[in-house]
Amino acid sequence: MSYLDRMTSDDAPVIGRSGSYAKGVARRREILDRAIEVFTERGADGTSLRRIAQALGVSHAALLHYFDSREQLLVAVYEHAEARRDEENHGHRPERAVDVMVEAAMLNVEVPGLVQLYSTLVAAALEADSSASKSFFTTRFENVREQLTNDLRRDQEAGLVRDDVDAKDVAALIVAASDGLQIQWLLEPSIGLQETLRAFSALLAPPAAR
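Coordinates for the sequence given above, by itself, in the form predicted in complex with the DNA:
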């Protein structure tokens, strides 16, 4: 079950009733596809409900039938774009967990507007106590850190990563460094995203490998 199948409680179509469920899912996907295009072209500020609706040929109120709010729509757009990024790159996985993040960052930065959307949503997540973005990023960070921690522990046991640092701390650092560097790179591409991330990777090499 993908995120596309998630509907809000009050407008979720009944499954099995003349295909209305699949239709709702398809409509959601159409909206998200157009929305990411609008976002890429005009940025976060230019991506109002009215503009997305215009691109679809409907009124802006129609969009709120599929998403509770603009913010929730933007979160869905991010998930959608991220999933597409991964589909297009069903390639090889690097040996070490660190390098998985390095490659993900490189891919991220190639999708126009994706980092910008990410930053916009992170800022929104730090807003009021309850927002659509807040729960999304809280669980997202949690999941990514946990996955990464496990992979790092495995790498440490295999002697691929130095074991004198806590895997949990390193996991949080990798996520932070990756996120932060993508922003710095967008503002100043001359810093060299790949080289810098590889430097981080080098810091994690076990003493024997040096």
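Rather than the form predicted in complex with the DNA that you just supplied, could I have the structure of the form predicted on its own?
Partners and other molecules have been left off, which leaves just the chain.
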């Protein structure tokens, strides 16, 4: 299981309400699928939950049945989009852990609206009155760093990654580089995101492989 999969596993808590019966679960998924399309096209533009419902073509009451707030809906949309991406790319995994993050970032930029949504939610997690975003991203970053650290240690033992740096520190730097470069790309799309991330990946190669 990869770092991203850990946030979309069956053990992960459901954001909002999942629905009591199979029909309700399916309806919630349908709403989130449609929301992904809307936010991919428009991004998170600060509109109200009622306006989002209109854009989705559902009633305001239908959204409130599953989500208590706009923030909770947006977090669920991002989590659902990440889960769908993992399903679509199931079974494909680069050899080194660092390249998994590089590839994930490149998949993200294919849907700019979701990169914008991610950045908006991370910023929201810093607000004092945030609850859904802060809880989701605090847990997500912790899980990503932990799993990435374990995978980096495995790669170091296999001679795929330089072993003169602590895997835990490298894990935090990889997450910072990936997220930071995506934000720079949002502001200036001409930035060579793929080339820069590949360069960062190359820096972690053992001396003999450079």
